[in-house]
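First, one chain by itself in structure tokens, the form predicted alone.
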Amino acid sequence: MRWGVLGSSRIAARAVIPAIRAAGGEVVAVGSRDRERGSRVAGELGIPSVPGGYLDVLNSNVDCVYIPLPNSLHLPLCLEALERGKHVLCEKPLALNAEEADEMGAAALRQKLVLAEALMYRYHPRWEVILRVIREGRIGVPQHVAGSFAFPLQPGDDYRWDPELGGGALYDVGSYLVSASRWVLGGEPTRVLASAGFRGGVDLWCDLLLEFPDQVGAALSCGFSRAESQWLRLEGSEATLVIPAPFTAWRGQRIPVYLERAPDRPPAALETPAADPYQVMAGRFMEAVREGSPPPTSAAEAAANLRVIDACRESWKEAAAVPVSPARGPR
């Protein structure tokens, strides 16, 4: 499959373009608002065409596009790509809110095209180990999720500091925590309570409490102002599953997960495989295109995650717990 890339971001150059190639795709064009930067990236990676801006790529002979642009550009460029008959792999979060994600999903359905959110951790095979532990009942009944994802992001020329471009910690790292909590608990939260601190109009940090059915909850924290921290704990009625680096395990990293049964007993280390989740994601995306099947990180899944994020943003504005809106479905 022939791919075009909208933008010359670091994640595209370092991870996703090599992954597409490793999965059997051909990256033939890159578009950039900065033509010089786009040409430099294309030259470094051996991409044959730098047709100009984003729309020039969409009008070229490509089957699929990857969009790693600021969050505020996801909706308009996804819709432009779908209108031109291109399958779309778009960085997370897919949109700025659930309504936008529903609109994008409906457009993909009308055009009979594949639209997926590039939430790469969902494709890492180590998560098969994690989910198997849960399915087999080795922790008992899941009761609570706790987690953190934070790192120091220096102020500067980065869209994550710009509220007009969809910046902020909740969109960037908090979305992973919300996604993982919903995934391991196998359901949707009904109510959220969130608080946040702000710098320059974007959330510098955000703490979340998610209420799930059957007295199950999640306590999550994300931010741009702390030392790097990334972990997840799933507490069950019989044991606790501890997941180091739940979101960024990459090439060659065999990071165990740990089963804790009692404070006075050492945890059992469970080995997990190494993989490039970006490569797995690209391969699964192209498989979905060939077979006409929905990818794991479909627009519907992205919209479900964004409904929780929407409620979190409303909660910190209202300084109160708010319900999570139900799914609306394609319009």
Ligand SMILES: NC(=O)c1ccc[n+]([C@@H]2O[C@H](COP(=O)([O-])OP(=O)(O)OC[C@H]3O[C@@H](n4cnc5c(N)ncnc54)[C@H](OP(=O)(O)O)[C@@H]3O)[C@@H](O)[C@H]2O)c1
Contents of the next structure:
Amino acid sequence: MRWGVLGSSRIAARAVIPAIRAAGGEVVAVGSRDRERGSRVAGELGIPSVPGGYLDVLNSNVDCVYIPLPNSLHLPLCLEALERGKHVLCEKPLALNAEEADEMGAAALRQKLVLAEALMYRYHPRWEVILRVIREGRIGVPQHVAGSFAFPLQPGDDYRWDPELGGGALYDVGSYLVSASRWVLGGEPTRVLASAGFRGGVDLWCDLLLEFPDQVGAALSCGFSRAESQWLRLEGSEATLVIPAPFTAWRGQRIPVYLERAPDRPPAALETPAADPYQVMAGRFMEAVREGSPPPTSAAEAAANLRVIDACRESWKEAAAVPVSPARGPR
Ligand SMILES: NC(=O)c1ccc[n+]([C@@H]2O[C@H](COP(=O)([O-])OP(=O)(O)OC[C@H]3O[C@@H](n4cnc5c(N)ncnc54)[C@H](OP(=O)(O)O)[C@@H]3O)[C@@H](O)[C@H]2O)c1
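Switching from the form predicted alone: structure of the form predicted in complex with the named molecule?
Let's see the whole complex now, leading with the same chain.
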């Protein structure tokens, strides 16, 4: 399968292009806003062709496109790619809000093309262990999720500081926490209460309270202003599952998860496999293209996550609890 890549992004070079190749795909073209930069990146990564700008890649004879652009460019470039008959793997968050994600999902359906969000953590086999522990009732009935995802982002020209480009901590790292809470609890929150602190027009940090049905809740925190931290705790009626590095375990990293029955007893470590989730994701994407099957990180799943994010953004603006809108689906 022939792939084109839009932009000279860091995550593409570091993780996703090697993963596409390892999964059996061929990366044949990269496009950039700056032809010279595109040529340099293509040379460094051994990509044969630099057709020019993004639309030149989309007009070339690639089968699939990987879009690792700033978040506000996901919608327009996805639509351009789908219109030209290309399958699309687009970075997270798929869009800036649920309405955009629904529009992208509808375009993919119309064109009978695969559109997937590159939410790589969902493909890590470690999560099969986590979900099995929950399914087998080893923590009892899930009652509460707590989690944090933060890192220190230096002031500078990173798109994450630019509100026009879809910057901010909630889109960048909070979206993982919302996604994982919905996944482990197996449902959708009905109401949220969020607060945030801002720098230069983007959320520097935010704290989120999500209310799920049956008196189940989540308390999540993310930010760009503190030391690197990333963890999730799922508290059940009988035990707690502690998940270190829930999102970025990579390649040789074999990071256990822990079952904690009481604070004064040592937790039991449960081994989890090492893997490259980007490679699994690229492989599953190409399988979906070959078989015409929906990918696990579909536009509908991304839209469900964005409905919660939409409510969080409204909540911190209104300084009030806000209901999560029901799914509308692609129209
Ligand atoms: N799944 C993951 O593990 C993961 C990790 C990190 C990031 N991401 C996601 O990947 C996307 C890109 O993140 P990144 O950290 O790789 O970003 P990045 O290194 O800043 O790359 C973004 C690229 O977009 C292009 N671009 C187009 N318009 C731009 C603008 N106005 N300002 C800046 N760049 C612009 C640039 O390429 P040209 O100038 O060459 O066109 C730039 O190199 C985001 O959606 C992010 O959420 C995912």
